[in-house]
Structures are given as structure tokens and as C-alpha cells.
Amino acid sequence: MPNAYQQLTHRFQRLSRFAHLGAIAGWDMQAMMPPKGAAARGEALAELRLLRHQLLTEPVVGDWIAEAKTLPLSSSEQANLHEITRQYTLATVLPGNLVEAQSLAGSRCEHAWRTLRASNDWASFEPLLKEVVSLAREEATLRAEATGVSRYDALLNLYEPGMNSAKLDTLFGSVKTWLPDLIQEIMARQARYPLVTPQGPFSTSLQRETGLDVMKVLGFDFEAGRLDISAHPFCGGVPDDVRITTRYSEDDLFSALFGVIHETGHARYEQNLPREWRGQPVAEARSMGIHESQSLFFEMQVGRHPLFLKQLRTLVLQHFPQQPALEEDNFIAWNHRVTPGLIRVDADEVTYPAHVILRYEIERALVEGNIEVGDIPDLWNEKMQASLGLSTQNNYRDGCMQDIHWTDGSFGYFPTYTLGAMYAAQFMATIRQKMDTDEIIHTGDLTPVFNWLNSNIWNKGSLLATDELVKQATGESLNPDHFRQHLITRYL
């Protein structure tokens, strides 16, 4: 008879296979499914989510966990048992009917959002979001009561274990003291050098070919993944079948291209999680902050590096004719522009934290019950004016309706973007101490950099807690000074 630990690994292998099906069906829902399939797909995904919840929360799983803790396990097995226990504890807090209701409400809201955002229709979107928020508050209350933390922190813990709003307030509070002046200083400096605007149209098919070329340079495994189109760029699927998406505009050459670079960072992480532990919780990504660190490492630390931009320009010119905007100096400067804008995913890396902090402050107040859904548009406009000097009055499409995250109740996710930017800067600072990154990027062969990421981040999965992972990789806990210094060095 298998012992209790082996029973657990078998159960989680089954759960992983069901999650695999859900991930591919979820990708299909956003990238391929015809509109009339939405209701039936939402019901199917809700049924699958409920089945996984039932398998995870059966009382026998708790019995196995208790017995497994008495067994002589290796350090890796102990780490896996820790993650099994964490997932079990998180799941048993929620009743099955809430899990199902959240899945159905999220599917309805997300599907409607695709068309309602395009038509700037907040009035029709608001009641759908209210339902999602109501269920998220119910979840947050149950989790908070079980763990003794605030409602928002209980949801934040789902995406970034070990983080809380007190730490975020310190980190983001510091950023808010220096970011506005830095933005103004960089913009004043850049204003002295007028730029030539790229002139479209830029064919979608040629943009796609350019993106595929860049993915090859960045080491994406095309036998274990693919690139498609969706309303909002994302990385989905599973490690052996990673699905990344982008969205194209024939007026903008770079939005989709850097979206592809960003999602390729996510994909490389997924494709290189510890294969020997596949199907177990310890083989999953450590946290969304670490996940975002990889996408932002690719997009910002490497992708916006002047020497990489030179190579990117060469790839672009293989598909698009030369024009003044694509001259080397202008190409690099254009991709280093710091300009406050309305859209988070198109933001430069200097103004990006302002977008994240705005969302963090709103979603925290929303989950805690300090504001209601109807307050979001005016609060969004107020915070955009204060942080970036821009108005979103009556412009819901480019304001509070622009992101997909809240449509399925992913409250607590947004802070991980700026945490990821901080981790990415810290990882690059460490890599620079170990190798000549400028020369490596100049050669076009990024293998040494990827090898470091694989050894220190990707292949660790969830074997270590986030803080321990970062300390082992860099010699210190998260240090936001690396991020600030990166911005100063690159832009000033």
C-alpha cells in the first residue's frame, strides 16, 4: 500500500491533469472560441473547478497530510508537502457552491467585458462587476477569518505568499516619494531631443512574423508552445504546452512586439519549471511577483537594453521598409520614451508603477468595503490626474475597464507587477556582478543569462519560499533600491 505522502502525490497528479484541461479550455475561451460558446464553456469550466475543489478538500486529504508529516521525507519532499498543505488549507476555507458561483460570474463578466469595453459601456459592465466583487468579498471574509489577516491581505496571499499590505504600503509609499520628480526630470531631458514618430500602417501578419523571430532569439520552445491573438495579452496553458497571446494594432508597431517579449518571459519560466516534479505543487511558479519578474526581465531589463534594441531593429527591418523613425538612434530613443499614458500595458517602465499603485489602492479599498463598484470611475480619474496628470472622465475603455483582472475576481494580483519589476532589477544587478551582460547582449547569444535564470529561478519552482529564493539568488531580500537605480542609470 502506498504511504500517506504517496497518496498525496497521486491525488495532486490528478488535480494537475484536471488543471491542465482547464488551462487549455480557458485559453481557447479567450483566443479561439466563437461568441455563442461562452455560456456553455463557462458552465463547463465551473464544473471542472468544482470537481477539482472537491478532490482537493476531501477529509481524507487532511488525514494524509497529518500522517505524511510523521514520515521521513527528503528536503524536497518536505517542500512539496508544505505546498500541498498550503493549497489544501486555502481550499478548505471555501464552500463548493461559492467556488462554482465565482467561476460562473467570472466567465460572464470576462466575456461581456470584451465587447462592453470596446463600446465604452460602463453602465452595462457595472452590474456584472458588482456580482464578481460581492463574491470576492465573501471569499476574502472567509479567508480573513481563517488566517487572522485583513480581507485584502487574504486575497493578496493567493498571488504573493508572504507579502502583505503593510509591506506594500512601505514599498509603494517610498516609490511615490521619488517617482513623480524622476518622471518630470526624465521628460524634461528627453524634450530636448525631438523624435520621429513611426508611420504605419504596420501589417498584422508582418508584426506576427517579427514577434516570432524575437521569440526565437529569446529561446521560446515552439515544440512546447504557440503564439495567438486575444483581447488582452496573457500567458496560459501548461509547462509542456504554453499558450501566449498578444493583440495587434496596425497603427502601432511596438505595443504587440513588446507584449510578445513580455509574455515570452512568462513562457520561458513555465517551460523550465522543474520537470522531475511535474504534477506536484512544488513544480509550480513560486509566486506571481516572481512570475512577473521574469516577464519584466525579458521586456525591460533585456528588451529595452540599447544593445538589444539594435538587434530588435535589425529584425524589424527584415519585415518592414526603412523609414526615418527606424533609424538606429531614433529607434532606440523611441523605445526609451517616458510619456504618461492611459493604458497600463503600453506604459514605459518609469510611469508603470503609478498605474500599479493606483489599482492597488482602489482594489484594496474595494475588497475592504471602503468603496463600492460605482465609485471606481471617479476614483480612477482622480488618481490618474494626481499621479500622471491625465483625465479618464467618461473614458471607461481607457480607464477602469481596460484590464481583464477584476472581471474574474483576481483582486490582489496587480501589486505583483511592480514587485516583479523590483525583483527583475535585483536579478539583473546580480547577474551583472557575475558576467559582462552588455557584451553578452551585444553578441546576441543570451544563453549565459538564461542559464543563470534557469539555475537560480526557473528550476527552483516552489522548492523555496519567495524570500529565501531571492536571498539565495542575489544574497539579499527584496531591495527596491535596485529598481530605482536601474531607472536612473538607464534614463538619466
The other form holds:
There are 2 protein chains.
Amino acid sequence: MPNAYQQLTHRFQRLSRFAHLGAIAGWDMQAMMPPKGAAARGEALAELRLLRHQLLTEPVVGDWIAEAKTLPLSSSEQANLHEITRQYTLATVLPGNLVEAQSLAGSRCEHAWRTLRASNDWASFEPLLKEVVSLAREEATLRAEATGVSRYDALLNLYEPGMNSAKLDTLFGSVKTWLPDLIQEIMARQARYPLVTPQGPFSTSLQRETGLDVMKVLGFDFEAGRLDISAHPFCGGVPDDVRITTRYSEDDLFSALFGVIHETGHARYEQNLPREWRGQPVAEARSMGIHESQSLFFEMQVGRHPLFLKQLRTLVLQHFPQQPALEEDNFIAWNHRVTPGLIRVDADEVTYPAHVILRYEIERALVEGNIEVGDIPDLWNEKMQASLGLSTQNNYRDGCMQDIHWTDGSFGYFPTYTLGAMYAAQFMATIRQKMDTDEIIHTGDLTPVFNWLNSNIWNKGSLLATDELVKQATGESLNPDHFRQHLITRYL
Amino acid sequence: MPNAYQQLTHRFQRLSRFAHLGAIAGWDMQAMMPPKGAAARGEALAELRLLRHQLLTEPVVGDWIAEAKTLPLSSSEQANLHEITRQYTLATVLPGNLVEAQSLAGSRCEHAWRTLRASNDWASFEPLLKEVVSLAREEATLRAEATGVSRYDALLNLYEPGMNSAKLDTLFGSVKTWLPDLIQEIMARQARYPLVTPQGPFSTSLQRETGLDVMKVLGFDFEAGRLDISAHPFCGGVPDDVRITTRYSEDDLFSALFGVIHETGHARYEQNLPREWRGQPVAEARSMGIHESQSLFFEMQVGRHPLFLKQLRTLVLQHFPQQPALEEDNFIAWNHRVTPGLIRVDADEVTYPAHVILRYEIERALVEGNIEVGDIPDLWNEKMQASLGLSTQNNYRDGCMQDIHWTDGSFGYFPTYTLGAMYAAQFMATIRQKMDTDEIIHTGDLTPVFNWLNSNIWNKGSLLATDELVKQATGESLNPDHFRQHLITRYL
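With the form predicted on its own done, generate the form predicted in complex with another copy of the chain in the same format.
What follows is the entire complex, opening with the chain shown before.
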């Protein structure tokens, strides 16, 4: 007779196998499925979600958890039990009718958003978003009651366990004191050197070849994953079979390429999660912020490092003919451009935090009930003016309607982007102390860097809490100075 | 409160949604998955099979069936209930430990077969096959007891419900009386006209383009399906999203092309199963024989029709340069070659039935206990000598070890290939009476032919028993004369 802990690991292994099927069918839906397959696929995935929810929230799981806590467990087993408990609690705290109402309101709002954004129609969008926010507040209240934290923090914890708005205020408050001046300084400096724009078209199939070459350099295991195309790039699949996607534009040589580098960071994290715990919650990625730290480590810390850009240029020139924009100085400078803009997903690494902090401040106030949906456009405009000197007056499309996140109620997610950038800078600062990173990047064999990430981050899965993970890896808690120092070193 | 019949349709809809995920993950495994994904995928699919088996065989399903039989149902609902009952009975009649033993022995035998066939090692293969046969006999006995038919017929019914060995003896007995002489006559005739062999290489990507063009001509709905590559070509996916595969050889222009035409026949059947019954057993394909009749209708009745070959040649010449072998007469004659050979999957439509009848006779005797595994090689050799004049003495690789079917215990499947060929010829004979088929094939717009197939076969799903389906479509039960007449007309 298996004990309660063994019952739990068995149950979570089953859940992981069903999640596997969902991950592959989900990837297929984005990357392979023809249009008429959509309805049946949606129903099949909904049926699977329902099954997984039932298996996860069955009362006996709660009994097993209570009993497992009394058993003698190794520290890894305890960590696993902690993650099991977390998943169980997150799944059981909401009543079914709220989940259903959220799913309906989210689908409605997201679906409408796709056309309303294009037509800049805030008036039609506002009531749909109001409904989503109202349900998100209900969710936040229930989660806050269950965990004893504030309403916003309860949502934040879905994506970044252990983080809270007090810490975010400190981290982001620091960034706000130096970022606007830094942007101005960098722009003034860059204005002195005019850039040559790359001239397309750049063939999609050659872009793909170049991307595959870079993935090889970055250690992607092609026996355990694939690169394909989808409208919205993502990293999916399962650790033994990671599916990353990109999208190509024949006008733009670099967008897909850095997208591939970014997703390769996510992929290597997944491919190297602790093998001996596969199928258990403790083998999953630590948090969204840590996940993003790996993609941004690859894209920003390594990918836009001047010595890496030199090698990237060599690769590019193996597939595309020389042109003035691909001369070395211009190649590097082009990929170091800093330009305040309205659109987050197009932002460079210097201005990106401004987009995130603005969203954090607004979504936090929204969830806590300090502002209403109707206040968003003016607040957005105000904050864009203050941080990047840009107006979004009457421009909802490129302002508060630009992101998909809020449409389905994903409040608390945005901060993880900038947390990821900060973690990435801190990891690189530590690596620089351990080895001659410039020389390693110069030689092109990044193995020592990846080995450090593997033993300190990837292979740790969720065995440690995030703060402990970062402290063990770098000797200190998250410290935003490393990110600032990185930006100064690279851009000034 | 839903009644028992509604409970059943709800349960089978859930089963169909889970089957959807299995179909896509199964397709992915063959067509997309990188090697290291295999273990986790195998576990995920096994978990899904277990779930589906549990949902299908739960005792309450039997209760619902008993109660539903007392309810007033429409004739379509009755047909659905009939198929539901059939699936439930097939799934419940075997004890779990037998199924598990079969799964283990089958995996072991199939896995070993992959290397033992290559090394022509019958001695090592024999004990593994013996184990599979012994368990298949157990299965056949249990199924025979449950259904009141003979042991072999009980297995045959898994693939071709309504068929039995008495009917097969008549059908195949007839073929045996005329086939050997017909083969000799055709060969003598063809020997008079020497053929020019097509000279490769034929680029894989151009072969793919040609295949896609033919699929368009044949009405494949690309909004509801895809063409990809796999080691073993198949038709998978779900009716709204049918995935067919092929494999390309640069030496061979026609193998992949006719493979694609064959799978397109399977695909159009699936794409046109009755939409209003989607998710219910009555909306599934009628039988393996009927399924094969559609692929062979496309590949043989249409695909190798001289007037279709002329158009195929035009398509081929849009992608590949002219060469002597592609002159019209040679193009047609090349695709009408009749050559007795050892390998079933390489056989032409004239010699193919000889391969099937041989296997039928051996597997039937094997399941009924009239011969033992050790008798197979000699019997095989004897029958190959008698039907095609070829020896397989000591050549197990190209003799009784050539097929995968028996290795995992799929006894009763082989006859469906030749049943399919016979049904296809009978359908074409009926269509010829209704419309000027040659003229239709000549014009290239096959819509009237497809419309006939759609209303008489595809859109009928499993609403009728096979014999009734064929009678309503053609006015008579399966009659092998149409197949004979087809071969005579085409080849003499």
C-alpha cells in the first residue's frame, strides 16, 4: 500500500502525462493545425482541462497532503510536497462558477479585443474589460483570504511565488529614479552616430537557416525539440521535447533572429530541468520571472553582447550577401539602438522597464480597487509622458489596448518581464566574477556559461524558493543595481 | 436529468475528445517528434489509453446500454446505440491481465522483429511470435464465446464487422480459380512491350509539390487537413483535421505520388463522415475494408485509370523535365506493370490478392489451432509457389517475416485489403452505370464521382451495416466479379 506522499507523486505524474498531451495539442494548434480543426481542438482541450482540474482538486488529494506532511521526507521530497500543496491550493480556492464566469468573460473580451484594438475602439472595449476586472477582483479577494496577502499580491503569486508589491515598489522605485535620465543620456550619445538601415527582402527560409545555426551555437538540443512558425512566438512542449516558434518578416532580418535566441533561452531551461524529478511539480520551472531571466540572459546578456554580435554577423553573412548595414560597426550599433516607443513588445532593453512599471502601477491599483477601468487611458498617457515623453492621448490602440494580458484577466504577470531582466543581469554579474566571460563569448564556445546556468538555475527546478535560488547562485537577493550597471556598461 | 441514451452520447463524446488528443499526439509522434521525446510520449499515450478504457468499460455504461435499449429511439439513434454496444462489448470482454500480457508480448515481438527481420533470423523470432499467437488464441476464444462465432471470425470482426470466413472462403476461393492464369496472361502480354525506366533523382520538394497538386485535383480539403512526412505513411488526425503522411525517395517518382493518392482516399472518407453525428460511434468509418475501398478507389480505380494517368503526367511535367520514360505511352504502361514479387507492400493490384489470400489462409489456421507457428515458413513457401511461382525457402525476411501485423497480434486484418479492392471495383462499376465516368475523368473535374461516394459511402458513416451499405449503394452484396472484370478490362 503506497503511503500518502507516494499517492501524491503518482497523481501528479498522471497529471503531468495529461499536461504533456495538452502541451503538444496546444503547440499543434498554434503551429500546425488547419483552420477547420479549431472547434474540435478547443473542445478536446477543454475536456482535458476539466479532467486535470478534477484530478487535481479531488478531496482525497487534500487528505493525502495533510497526511504526507506528517511523514519523514527528504528535503527534495519536502520541496516537492510544497509545490504540490501550492498547486492544490491555487486550484481549489476558487469556486467552479467563478472560474467558468472568468473563462467566458475572458474569451469574450480577448476575442473582441482582436478587432476593437485595430479600430481603436476603447468605448466598446471598456465594458468588456470591466467585467474581466470585476471577476479578477473576486478572484484576488478569495486568493488573498486564503493566503493572507494583499489582493494584488495574491495574483502576483500565481506567476512569481514569493514576490510581493512591497519588494516590487523598492525594485521598480529604484529604476524610476535613474531610468529617465539614462535614456536621455544614451539617446544623446547615439544621436551622434547615424545608422544604416538593413535593406530587405530577407528570405524566410534563409532566416530560418540562420536561426537554426544560432540555436546550435546556443546549445539547443535538437534531439529534444524543434523550431517552427506561429503567429505569436512561444516556447511550449515538454522538457524532453521542447517546441519553440518564431514568425518571419522578409523586411526584418533581426526580429525573428533575436526572437529565436530569446526562445532558445526558455528552451534550454526546460530541456535541463531536473531529469530525476520529471513529472513532479518540483521539476517545473521556478517562476515566470526566472523563466524570463533565461530568455533575456540569452537574448540580452549574451545575444546583444558586442562580441557575440560579431559572431552573429559572421553567421548572418554565411546566409545573406554583404550590404552596408551589415558592416561590423553598424551591425552592432543597429542592435544596440535605444528608442522610446509606444509599443512594449518592440521596446529595447533600456526602455522596456518603463513599459512594465507603468503597467504594474496601473494593474495593481486596478486590482486593489483604487482606480476603475475608466481611469486607465488618462493614467496611461500621464505615465507614458512621465517615463518616455510620449503621448497616448486618444491612441488606445498603441496605448492601453496594445497587450493581450489583461483581456483574459492575467493581472500580476507584467512585472515578471522586468524581474527577469534584473535576474539575468545579476546572474551575468556573478558569472563574470567566476570566469572570463568576454573571452568565452569571444571564442564562441559558451559551454562554461551554460554549465553555470545549468547547475545554478536549470537543474534546480523548483527545489528552492526563488529568493533562496538567487542567493545560492549569486550570494545575494535580487539587486537591481546589476541591471543598471549592465545598461550603463553596454550603452554609455 | 438526461436519459440513459443521452448519458451514453455524453460519455462517447468525452471519449471522442480524448481520442482526438491521442490522434494528434500519435500523428505528432510519427511526423514531428524528435527522438528524445519518445519515452515521455509513450507514457502519456499509455495513460490516455488507460483513461479511455476505464471510461468505456465502467459498469454504469453497461447499465445505460441496457436501459437505452428500452427507450424509443430514431433509427439513427438505434444505429448509434448499436455501435456503442459493439465498442463496449469489444472492450469489456477481455480481462485486464490478458490485455496487459498481449501488450507486453506484442511490444517485445514487434521490437525484436525490427532487427530480426533484417538478419533473416526466424529461429529467434519464432518463440516471440508463439507467445503472441498463444495470447491471440486466448483472446479469440473469449471473443468467440461472447459472440457465438468461430475463433478466427471473432478476430476478423474487430476490423470488418459482419464479415466471416465462410464468406471469405467464397470470395477468395473465386479469386483463386482465375487469378494465376490472369497473371500469366497479363505478363505474357506486357512482355511484348519493353518499358523505359524513369531516371532520377527526383527532388523531394518537387515530389511534394506534385503530390499537393494531385490532392487538390482529388478534392482534399486543405482547411481541414495536412500532408507531412513519416517513415510509415498513414492517414490520422480527426475528421475536421485529417493528417496524411508519405515518404519520399529521390530515386522513385511514383511511390510517394501514388501513396499520397491512396491516403487522400482515406482522408476524404474521414473529412466527409456525417458531420451531425461527430463524436458519436455512428459517425465513424464503417470498417477497415470500406476504408481501404476508398483509398483503393482513389489509387487504383481513379489514380491508375489511363485517362487520369494522362492528367497526372501533365502535372508531373509541370514540376519535372521531360525524359523518355515520361512519354505518354511509357508513363501509362509503367504504372500498369504487373510483376509477381515477394513483398506485399510493393505489389501491383493484380498480384496483391495472392499475398492477402496466402496470409488469410495461414492466420486463420493459426488462430483456429490447425497449424502451429513452426509450420508457417513451409506453408508460406508452398503457397507463394502455387500462387505466384516464387520461392521463399530460407528467405524469411522477404517471406513470413515481412509484415508488422502479426508481431503485435493483429490477426484478422489482412483480408480487409482485398475486400477493399473488391468493394472499390464494385462501387466503380455502379458509378459507371450512373454517369459517363471516362468522360468525367477525362475532363478532370471528378466532382460527380465524389458526390456519389459522399452520399453513398462517406456521409453514411456507420449508420448502416456493411452489407446493407453496399446493397443500398450498388444494388447487390459484395460480388468479386466486378474486381475480376476491372482487372481484365485494364490489363488485357
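Fair warning: this is a prediction, and the values are worked out from it, not measured in the lab. Heads up, when I say rigid core I mean the largest set of C-alphas that superpose within 1.5 Å between the two forms. Residue numbers count along the first chain shown, from 1.
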Residue 278 C-alpha relocation of at least 2 Å between the two forms, rigid core basis:
no
Does the C-alpha of residue 317 move 2 Å or more between the two forms once the rigid core is lined up?
no
Flag for residue 364, CA shift 2 Å or larger between the two forms after aligning core:
yes
